[in-house]
Every structure is written in C-alpha cells, then in structure tokens.
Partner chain sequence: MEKLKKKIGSFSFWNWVIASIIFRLILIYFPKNLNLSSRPEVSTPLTSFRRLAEGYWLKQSSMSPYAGSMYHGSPLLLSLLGPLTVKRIEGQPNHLLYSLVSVIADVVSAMLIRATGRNLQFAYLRTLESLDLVKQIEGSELRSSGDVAALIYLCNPFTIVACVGLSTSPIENMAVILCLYGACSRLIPLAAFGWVIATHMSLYPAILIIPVIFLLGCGPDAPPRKLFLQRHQQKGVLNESKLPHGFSWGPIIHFAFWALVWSVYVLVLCGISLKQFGGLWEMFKSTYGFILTVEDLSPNIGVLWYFFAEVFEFFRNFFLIVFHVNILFMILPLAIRLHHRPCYLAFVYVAICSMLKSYPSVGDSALYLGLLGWFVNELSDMQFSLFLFCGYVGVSLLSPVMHNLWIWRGTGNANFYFATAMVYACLQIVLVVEGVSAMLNHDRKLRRLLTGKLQDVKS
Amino acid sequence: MALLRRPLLVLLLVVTHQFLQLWIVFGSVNEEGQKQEEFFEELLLKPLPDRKLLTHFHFQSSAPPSSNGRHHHLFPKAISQLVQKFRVKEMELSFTQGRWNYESWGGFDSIPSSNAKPPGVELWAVFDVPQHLIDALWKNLTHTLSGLFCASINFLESSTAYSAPEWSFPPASGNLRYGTLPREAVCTENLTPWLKLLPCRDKAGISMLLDRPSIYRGFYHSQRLHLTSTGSGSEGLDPGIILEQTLTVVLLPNSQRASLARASEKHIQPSWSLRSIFGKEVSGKCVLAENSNVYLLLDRGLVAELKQLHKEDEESAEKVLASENYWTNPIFELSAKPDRIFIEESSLLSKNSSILYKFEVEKYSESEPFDLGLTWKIPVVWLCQQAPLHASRFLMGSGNERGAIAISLKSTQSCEGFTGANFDDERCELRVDVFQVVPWYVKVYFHSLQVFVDQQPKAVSDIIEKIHVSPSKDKVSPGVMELVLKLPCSVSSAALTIEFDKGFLHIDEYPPDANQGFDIPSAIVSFPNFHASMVFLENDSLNKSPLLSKFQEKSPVMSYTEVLLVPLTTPDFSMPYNVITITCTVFALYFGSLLNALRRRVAEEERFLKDKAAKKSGRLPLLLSKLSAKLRGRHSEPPHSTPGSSSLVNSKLVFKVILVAGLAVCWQYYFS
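How about this chain only, in the form predicted on its own?
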C-alpha cells in the first residue's frame, strides 16, 4: 500500500508545481482577460572599433495603476510603494564605474545618449506635488534608496548636494531635483539589490549571464534604474508604472590570437562568445518573461566598411548583408543562425544603415543552451558616429587660492551637414545647452565668463542666447549655471572659461581623504536639435520589443564631461594629535612627581636600604660585630641615621613639592 502512495504523492507534487507556475504566469490577467503586469528581458551586443565589446542588458517591468498598493505578481512591490509614498512622477538612478569614451565608442546613437552616465551615483526625480513639499520628499526618497541599494545616497539629502535645474536638463520641469556623488564606489553590494527587483533574479533567463567578476573587470559599467509613473484610470495611457533596468558593460574579449605575426593583422577584432565573456551560457528564457531576445548590432560605420570589403556595389552589398545566409561569410561568422534580420532606414545624417540580428532565446533549453559567438576572419577598421561637438573640461591656474574652469568644444566633423540647425541664407546656427553644478566651497564669479570661438574672443551676448545663474550660498546650496549657446555651423572649436576662488571649510566638514582633493560633478552638454534614434522597417515584432521601441524614440544627443578634482587648502590634521600627546605627557610628569613626593617615606626607605646593604655584605661581619660588643660588655645596636641627614632629606622633599607646585601655577596662568 505504501508503494502505491509514493507515485501518487510524486504525481501530486508535480501537478502542484506546474499549477503554481501557470498561476504565476497568468496570475497577472484580470477577470476581463486584459493583461496587467508584463516583464521583458533583452540583451544587445555591439562590437566596438577599439577591439572591445559593448553588452547592454535591458529589463522592463510594467504594472497598471489599478494594481498599486495590492499584491504584485511580477512588478517589485518596493518600487510601487516608493512611487506611492513619495509621489514620484519620473525618476532615474545610476551607479557607474569608469567613463564612457565618446571618441572611440561613439556619442550619437541611443545607447550613449541614454545610458552613458557620469562616474559615481547620479539621481534625479520629478515629483507630482506642490513646490513647498518637494525638498522634504527628496530627502526621504534619498534615505529610502540608500537603504534599498546599500549605497550612500542619503548624502544627497543636504541642500548643498542637490540642485533644481530650470530648463537645460531633460526632462525640464519645475518639480525636478538633481544630485550626484562622483566619488561613490560601485560594487556587488549595489548590484545584488538591483537584481532582486527582477522576477527571476539571476537564476534564469538572460540575467544568468551577469557574472560579477566579468562585469567588474570591464572598462566601463553602469547599472541604471528608470521608472515612469502616469495617471490612473484613463484610457489610451501607458501602464501606471514602467520600471526600466539597464546594465551597460564594455568588455575586452579574450582574444584567441595570443600573438599576431604580421603587422597588418593588428586590426583584427578578437573573436568572442557568450561563454568566453561571461563564463556561462543561456539555458532558456525566464518563465515569467513575455519576450527573451538577444540582438547583435552592426552600426553604420561597420556596415559601410563591410560593404567596401565585400567589393560590390552598395545595393547588392546591402542585400547580401541582410540576407539569411550572411551570418556566415568571408568577413565574419556567427555561431548561431539569426531568427530575424532588421535593416535601419537611411537617415539624413548618414547614407549607411545599421543591421540588427535577432536571436530568440525561448527556443533553447538546458540540453541545448544558447551561446552566440562571433569570429572575425579579416581585419576591419571603422569609426563610430560622433556627436556634432566633442566636449571636454579642465582646470586652469595654480595654487590653493584661485583658478578657472574651462569647457572645450571641438568639432568632430562626423555629420555631413547640420540638419538640426536653423538654416538661413545669411547664417546657420548650432544650438548647444550646457548645465553645470559647482559646490558651494568653489566660489564662481559668473561675471568673469568668457567665450572663445575658433580661438578668437567673442562677446558673451553674441554667443549666449539664454543664461540662468543661481549663485551658491555658503553651506546652504551649490552654484548652478545653465547656458544656451548659438554657434555657427562652420565652427571648429569653442571654449568657455569662468574664474573661481577656493573657499575654506571647517575642520569637521573635511572628508577622511581631504588631501586627495574635492570633486566638481560632470557638466552636461546636450544638442537639442540633434536626436539619436534608429528607425527600423515596420514589423510587428518591433512593437513587442521595449529595447527596439526605445531605440526608435528621439532622444536628444547628450554627453557628460570629466569630473574635476580641485585641491583645497587643508589644515594639519596631525596637530590635534600632537597637542594631545604633549599635554598628556606634561600632566603625567606633573602628577607623577607630585604623588611620588607626597607618598614617599624617607626613614623607612633609608632603613630598608641599610638592611639590604647589610644582607648583601654577608653574615660574617655581623657576627664579628656582635662578638666584639660582648667582649666589651656592650649591646649591639643597629645604626641610626644622623639628624643632619634626615633634615637634609626633609629639605629636599619640601623643595621638590614647592618646585612642582610652582610649575603647575605657571602652566595654568600661561594657558588661561
């Protein structure tokens, strides 16, 4: 009978397990059959010109307004509660290590414009509350995010650490707060809470590839969280909360060619596969995901170079690039056959089109895992498309008293024409927005602003169309500068300089590593008339892919400058230690001498010394002295100290006490 019960018990457990999976998958469907909560996971792979590989993980979870405050099947409840409690309309949080190389990795497509972030922590949020409640909600939000992601985001609660941009930082809104922590270190303690927001975490699906050593070994990595909250109940609106999680990593693949014999082979791109990069393979999609896809993107510059290497005319070459058999060709070879191939529509800025290969992960399993690999056969050299102007920032001056900040803009000449500028027969202008936040201890003189175009000084009113300045207040708020520049389309270089004085801090306001210097956050340079987007041919699968839909959105081209390190005058932090040491030494000498003089007994000490000397001399002299005393008929008496010696000792004792007391009185009078 027991043998018959075991198969029934096992069958019951299996059926229960399958039912729970189906309930989780379809539990987000309401009674009317309308889908409520959805989850998508996608991965984008893109070869870079400097022998590196860009890996971009994209996860998106969505929930309608009706499910706020209730039990969630897929959407993280912590994010839903955060949006409800702090009335967050839109928020973005990023943890970044390294700096995006705009010259080598490009700055005109959607990835650098939306996912290239400054080093450290960047947080901005838009609140749906009146103005007088924003600062209080911002402080509570920073504390909540600090505990949620195990970071020092709570340092942004101080009014000296955040600002309120007016119009230069997208999204421009009066209820916006922006803050950065350039020196915040990024480690696995921040990645683990980020992964816990995923339904499958890193146990299944594409997130299985998130190997910690591989990620933090890269040249650049940035984990980003962006959420959008819309109104509730209205028809035609997007879901109430959309949570977008991205992880952008730039890695150097382990090249299978350890040594290249010929000099002409130095440009051969390293061959790679998912297993060689992350040490793992994808054994299927996450059960809770609607779509699980991997994309391989060949950008416009690479496609143009491949056309030249194919030695065919452009039309036939493009057809070959998009053909089903092009995944294995004389130039490169893919280890897996793509399921779909998308071609970008030609833009006005470039005659070339990007090509996107799509691989569906749901067709693979543990017995047949997915491991995409790319093998290059011949050298390929290309350049990524750049922004109209390359922005950089540096310090000028010397010493610990004054200095200047310079922002340099150099033409990349990557665009065939400034289509986003205002064309006119007489004048063509290029608009550039600059947003700069300076800490309060760097006292900027905004009247010293100077503009140089093509190394020639220009009047500020001729170049700057609009300016908004918020001067800093000591220990209250930082300085904010927002500029709108109108540069001629033929400009080759431009520069902005502004002078500043270095302030003084209280000793309690210095960080532990004050001698390293103080950071000035990155400046943001954007080009509102230029939009980074990749529009692919119309297809039903594009509407189901949040990543491809994101690429088709017109986002303004934006770039971050370097973080500046400003040395300030620092006190001698060893001086308190020296004062404490010498003070304790003097007090020890004073009280030690005083107690020694007060507690010493001179007579007993002399008697003790004589007895000790007698013991050292031996018993024979003592016996002889006693024998001579008996012969003379006298008693043997121990030697006594003379009155003169005792009076001398007493006078020395009194002198020591008076001397120590006098020193103590002088010390007290001098320091009072």
The other form holds:
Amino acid sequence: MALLRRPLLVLLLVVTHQFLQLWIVFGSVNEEGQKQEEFFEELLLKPLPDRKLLTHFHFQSSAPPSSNGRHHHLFPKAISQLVQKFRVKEMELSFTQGRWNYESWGGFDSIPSSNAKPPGVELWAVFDVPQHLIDALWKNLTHTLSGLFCASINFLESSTAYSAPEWSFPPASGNLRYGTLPREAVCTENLTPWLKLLPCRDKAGISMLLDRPSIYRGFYHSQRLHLTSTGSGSEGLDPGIILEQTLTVVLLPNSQRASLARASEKHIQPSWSLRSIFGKEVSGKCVLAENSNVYLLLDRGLVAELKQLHKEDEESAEKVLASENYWTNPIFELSAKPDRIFIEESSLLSKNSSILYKFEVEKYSESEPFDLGLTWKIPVVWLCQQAPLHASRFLMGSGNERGAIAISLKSTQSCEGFTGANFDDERCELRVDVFQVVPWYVKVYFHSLQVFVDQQPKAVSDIIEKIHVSPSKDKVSPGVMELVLKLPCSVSSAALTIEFDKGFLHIDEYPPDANQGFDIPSAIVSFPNFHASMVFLENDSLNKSPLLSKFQEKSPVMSYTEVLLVPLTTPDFSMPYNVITITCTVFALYFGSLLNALRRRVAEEERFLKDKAAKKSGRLPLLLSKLSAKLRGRHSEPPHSTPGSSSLVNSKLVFKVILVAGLAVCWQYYFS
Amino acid sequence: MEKLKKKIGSFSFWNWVIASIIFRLILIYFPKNLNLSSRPEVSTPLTSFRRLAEGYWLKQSSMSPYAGSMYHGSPLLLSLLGPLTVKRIEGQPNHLLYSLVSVIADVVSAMLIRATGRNLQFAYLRTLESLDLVKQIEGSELRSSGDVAALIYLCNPFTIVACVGLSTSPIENMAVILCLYGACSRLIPLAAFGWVIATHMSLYPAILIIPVIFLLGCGPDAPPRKLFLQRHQQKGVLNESKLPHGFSWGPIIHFAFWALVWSVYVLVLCGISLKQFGGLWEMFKSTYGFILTVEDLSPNIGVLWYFFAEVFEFFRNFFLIVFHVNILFMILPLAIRLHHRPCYLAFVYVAICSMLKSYPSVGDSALYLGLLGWFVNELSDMQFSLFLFCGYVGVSLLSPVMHNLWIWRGTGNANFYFATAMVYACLQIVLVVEGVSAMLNHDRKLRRLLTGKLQDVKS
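Given the form predicted on its own above, what does the protein look like in the form predicted together with its partner chain?
Now the complete complex, all chains and molecules, led by this one.
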C-alpha cells in the first residue's frame, strides 16, 4: 500500500506544480496580454587592475501603468504605494560603505559613474508636484524609507540636511531634493529589507550568491535602489514604475594558489571563481525572472593589453579575439563556456573596445550548478579608463576657528582622445560642474573663492562660467554651491579654495561623540560633455537585457569626492549649571551694587544711624550688643530704652506676621 | 590710567596725536600675519570685516546681502564701505583704503571728543564760578579734560586694535560721539543725525536719547540744581542770571523733529538699496533680530555666547528677556540720579551697553574708556583705579592666551576663556559702579564745600 501510495503522491505533486507554474505564467500575462510585470536578474563580473574583482548585481522589476494598481504579481507593493503616495517621479537611494577608488577602479565607465556613491546614505528624489508641496512630501518620504530600510534616513527630514540643487546635479530639475548622511553605518540590516523587494529574495537565482560575510568583507559595497515612474497617473491609471536594484561589491579574491606561488607568479592576477568568492554557486534561475544572465566584462584597457600580448605570442591575434573559443586562450581560461560574446561597437572616443561574455543561468540547475571561474596564466597589467580629471578634496588650515576647503582637479592624462568632445576652432574647453553642499556650521565665505589653474591664481570670472550659491542659514538650511568651470583642455591641475569659519553649536546640537568631528558631504564633480556609454549590439530583441541597455544609455561622467571630517570646538558639556549660576551671579552683582550705589545717601544714612542708636531697644538687640561688647572686650553702655517704642516694634512685627499669614491663606484658597 | 593721564599732561597734545596715527599706519603696513581682523576680540558677527565683504559679494551677485546668516550690518554701510573691501591698489596692503577710512574715523572721533571735552570743562568752570567754589577746587590742579579724553581714545590699544583689525566699530563709535558732540554744542540736526545713525547701526545707542534730551533740555553737566538754589537762598539775593536754566522743551521738540527726518531718510535709503531683496523687514530681522536673539554662539569677550551655548533650550527665551531687560531696568534709576550730568549719564549708558550687549568687542570698550577721560577732574578720587587698570591689562593679555589654548592648541578648555570673559565683565561692573559712586561723591563734596562755606559766612 505504502509503496503504491508514494508514486501517486509524487505524481499529484508534479501535476500541481505544473499547474501552479502554468497559473503563474498565465497570471503574469495580463488579460490584455500586451504589458506585464517583468523581473530581470543579472550579474556582471569585471576584473579590476589592482587584483580585485568587481561584482555588480543588477535586478530590475517593472510594473506597467495599470488601473488595478493595488495588485501586483512581482512588483513590490511597498514601493508602488510609496510612488503613488508621494508622487515620486524618480528616486535613488544608496547605502555605501567604503570609497570607490577612482584611480585604480576607473571613473569613466557606466558602472562607476552611476554606481560609485558617496559613503553612507545618499537619497535624491524628483517629485511630480508643485514647488510648495515638495518639502512636506520629502519629509514623509524620508520617514517611510527609514522604516522600509531600517536606516536613519529620517535625519534627512530636517531642513539643515537636504538641499535643492538647481542645475549641477545631473538629473537636475526644479523639483529635485538631495540629501546625504555620510556617517550612516551600512550593514546587513539594510540589505535584508532590500532583498525583500526581490520576488525570489535570496532563495533562488543569482541573488543566492549574496552571502553576507563575503559581501561585507569587501573593500567597497554599494547597495542602490533607483526607481523611475513612467507615464502620468492622470487618466486614472497608476504610473508604471521601473525599479532598479543594484549591488556593487569590490572584493579581493583570495587566491588558492598563493601558497605555491613562484616568484614570477606573484604578479599574476588572482584567479577566482564564484564559489571561491561567495562560497556559493548559482543553481538555476529565479523562476519568476524573465531572464537571468551572468556577464564577464573585460574593459577596454584590458582588451588592449591582451591584444598586445597576443601580438607578442602569435601573429594572427586579431582573429582570435572575436573567435568563439576565445574563452580558452594562452592568457586566461574560463571555467564555463560563454553563450555569447559581445564586442563593443567601437566608438569615436577610443579605438579599443571592450568584450563581454554572456552566460545564461537558465541552462543550469540544482544538479548542475553554475560556477564561473577565471584563471590567469600570465601576468597582465592594465589601467582602467578614467574620467578626464581626478577630483579630490581636502581641508586646509589648523585650529578650530577657521579653515578652507580645497577641491583639486588633476588631469589623468588618459583622455587624449576624449578632448575632441568639445573642440572649438581655436581653443578647446573642458566643462566641469561642481556641486557642493556644506552644513550650516561650516560658514563658508563665498567671496573668498579662489581658482588656481596649473598652480597659478586666476581671476574667478575667467574660469567660472556660472555660479549659483545659496548661503547657509544658521540652523535652517545648508549652504549650496554650484559651479560651472571652463578649463582649458591642456590643464594639468586646477584647484578651488574657499574659506570658512567653524560655527559654535549649542550643547544639545552636538552628537554623542562630539570630539570625533562633523562630516562635510562629498562634493560631486561631473563632466557634462563626457558620456559613459558602452554599446553592445543585441540582435535578439526577445532576450533583452536591462543591464546592457543601461550601458547604452548616455550617462554623464561624474565622481564623488572624499567626505571631509571637520573637528569643531566643544564647550564643556558638564558645566551648564555652573555657567548659568556664575553668569547670573555676575549679573546680580552688577544690578545690586549699581542700585545700591545709586540709592545710597551718605548724610541721611548718618542721621538715620544716629536716630536708630537713640531708639535702639528690645531684648534681643540688647543681648546682641552686650555680646558684641563682650567679644570686643569692652563694656557696653545700655541704651536708653523707652517701653513705648518696644511695644510699637512688637505690634509692627505682629502686623507683618499676620499680613504674611493672610496672604498665604488667600494664596492657598485661591489656588486650591 | 591715572599714570597715563599724568604722562600725557607733560607732552604736547598734537605730538601724541601724530604718533598714534603713525603707529596705526605702521600696523596697517605690517605684514599679513598680524591677522587682527579675525580675532574674536575685534570682529564680532556684527562688526566683522569678512562678513561685510561677504555681504557685499552677495549683493554684487544680485542676492540679498542678508541671505544666509553672514552679514548683519546696515545696508548703508554696505554701499559705502562695500566697494572698499574689494578695491586693491597694486603694491599696497590689501585693504588700505578701508583701513584709512577707519583711521580717519578714529581721528575725527578724537577731535570731536576733544571739542566736547572742552565744552564740558568750560561749563564746569562756569558753574564753579557761579558757586564761588573756584578757589577750593583750584587747590587740586585742573586738567584739560578734552585733551585727556581725546588722547585716551587715540592711544588706547583697544581703539588701535579695533581700527587696524578692520572692524566697523570705529564708525559706530564715531556716530555715537557725533551725537554727543552735537547735543553738547547744541547742533540739534547733527545730534539727531548721530543718534539715528548710531541706533541704525547697532541698536543699543537708542537709549542715549535720554542723556541727549537732558543735554538739550538743561545744558551740559553741572552740579545739582538744588545746590544753586541753596546757595542763592542763603545769600539772600536770588540772581536769576547765575542760575542754570530750567528744563526747556523747545530744543527737544526740535530734536524730535530732526530725529524723525533723519530716520525717515535712513529708512528710505535702506529701502531703496534693499528694494529687490525682501525690503526693510528682512533688514530688521537680520540686524536687530540678530542682536536681540543671540543666535551666533561664536566666542567673544562677552559672557552671553557661552551662557546661551550651555543654557537649556526651554529657558532660552526667559534669559534673553532677563538680560536685555537688565539694560532697560537701569535706565530709569540712573536717569533720576544723574539727570544733572547728562554726559556722564551717557558714559554710564555706553559702558553698561558694552558690558551687556550680545556681541561686545574691544571697540565698545574703547569708546567708553575714551568718554571716561571727560571726567578726569570729577573722578579724580575714584577708588580702585589702579586695580581696574591692572585688571584691564591682565585680561587683555590673558584672554588671547586662553583663546589660543582652547581653539588653536586644543589643550585648554572653553571654561578658561569664559573665565577671562567673566573677569572682564566684573571689571566693567566695578568700573561702572565705582564711577557712579565717585560722581555722586563728587556732588556731595561740592555740597559739603558749599555748606561749609555758608557756615563760614554765617559765623
């Protein structure tokens, strides 16, 4: 019986499973059958020149505009509610730990220019409402997001924390709000809610690779959420939303061969596999995903270097590059066979083109998991493509009273070809946008802005084409500076300096660790004339990839500078009571002694004292005078006392006591 | 100070004036590392030169000079002095023209102080004559108080520092002195102009209207009127011509009219210069509002900054009211007691303001110390003058040291700097209290002399 029953049960399970799958597929294809909710998962791997590996997870879910907006099959409900409620047109939230190393990891590709983010939290949002409503919406949005992502994004609510850039921030428009929290610590509690937005979470598909220890062991990780709402909700339709979630991690693969490395192999790039990096393998795709691909990108510099090496090895190198079995060659070896190889359409900008290997995860399953490994055979040295100028920022001056911020731009020399982007007939100019937010306690003197080009001071008006400044208001708003610089193409270095005074805060405004200092958020340096784009031709429109189409978009090249740490002086936190009491004592001293000096009438006082001496009476004064006389060792002469005056004094005293008692009774009665 | 006065007496006045001007010019040409313009003692948020330059820059780039919380001065100052902040002459120090303006303002103030002092001394001698007390007083030598006051003002290190440190306080001081000079020499439009400008620039001189009214109403400082009456009654002959005039309302109405004219004029000018940036309300909010709600907590030589940095937020308004009312409360008692000496009253008011104002600087101290010189003869037997002198020297040496330890070296503590500010406040309190009682004692002495004389006459 039992033997008979089991296959039946299995059969039943299989059938229901099939049915379920069918139902899911049917459900996701809408009644109209034209637009549906989609989900894509992709992973890009890219070896970096300094023996590190860039892994870039890219998940995209989209919801088409629909009238029955309350129900979603794949799309996270929290996000769609957020978009509807706060009328968000575009929004980006990023959590980053570590700093993107522009010099060795490149600054010109699409990946750094849209995924390299400043440390901590960065949030910007564009709203689809009139100007005066934006601030209220922004406040609510920050609170919602801080609840969604378990982060202190709600600190961006205060008007001192966010700003409204006019034009220098690339997706600029009037309805933009921008805020950063450089001090925010990013950890797994922020990743978990982020993963919850994925249909398969981290249970299936590429996201299975997201092993927390190996991610947070990396040199840089940036978790980003970008959403764009398309179409207006004017016709009763809810807007379509595209939610793009990326996680960029830079890791150092621990080379297994390190122990048996010979002297010559020390310079060899470490070999890696998905298993060695993440400790996991991909067992098939997430069933809800449209497609699920892993890419390996060899960037332009690397390809050029490989070509060079090939030429040394054998003469007919050109052909080998594009050939199908390029993946096993004398330089490196891939552990899996790529399904497709893309070669970048050679652009105007450079003669070299990068190569992309595509692996489809679909073909793998639980029994045969997907693992990609790259083994280098000979040492390769190359450089990533860099932005035309390398931006860095530092503080000048010492002490806690004042200082200066300097932004220095150094030519990277790697962009001979790019300068053609803005060729005038006689002189070529390089346009640089700088966007800098400073908190209010760093009081910037905008008139002290100085520009140095090639170490020579220049007139500000020669270099700065356009400037927009909104000075900081104490405890109300941060200072914002937006600049457009026009530098000659031949520039080798440029620097901007601006002086500031350090503010002094109330003791309550200091954070618990006041002596650590305060952060000035990163400045954004962007090069609007340069666009990072990689065009890979895809002939099959069926199997479209959002990541590749993202690469094709012309994204402006931008880079973030360092976060600056400004130490501010602290008052003594333990002394408020002392300060209050001492100051009030001094004021009382002033008031009392001045009033006393004014009131005093020496002649009358003398007369009064004489009278008093004459009238002096009573038992107590008598005793006191006797006592004092005894202390002085002199005989006192008893004052002439008259009984009348004594009784008068007594009656006065009694009257006063009664008066006070009466007042007290009245007070008690009135207030009870 | 006493020593200083005696020294000055033996030298010629003009030599000292020229020496002080040359000293200023040397300091102006001194290499840049002197850096006085960013000292907290010299430049407060209200008088700072860098903030003036920032305000001018904002205005030039067609933004409101009050955008942000940098500039808190008058818009007129911005249009008069602003261009000087950017003008440079090749091969000369950066802000030469601006410094020259402050030097000129200092010299003009000194000259006005001198003229006023002579006026006061003349009045003083006349009253002594009318009381027939000249001989008694003559025993102790009479110094020319105008010269002394002018030289104290010019040679005071505080004034020099404020002038070379490019702060706007020389100009504010000049407005106050202009007001007092005008009132003393009965140039009513000038007095009204000085008063309006001084009030416009730093609000506190507004209370000088009381001494100015007394000055215009009953003339410069004199012993109490009672003394004259007593004297004449005792003599039996009531000589009307020798009596000081009673209170006359004519000049006051005249003054009120001119004050109104000037303030309307100033407001219209401000309104024109701020027309496109939010108008006058914006100006009042970020000048007077900034003074009254002590918003900027950067250290200065006063005590309020640290107090408001430490005090609990919910008490802030209460203490703001208390501290400002402290100034107002003293106005009436002082006015009642010292109404016969309006110039002295003005000095006391200026001293109290510079002690209790929200952003004091050494320029304010320079003003009241200069005015103190007018009363050299009256205050000759003031107590603690050596102690005060040593205290001022000590504080002005210690305060920069403590500031350096706290801000630049990081080895000190805010409390050390605050302690010097506290001592400075106490010194000023002692000065004011002792000064007031010395003046009252002087009146008493006069009366005693008079009554003693009368008794002599009788017997």
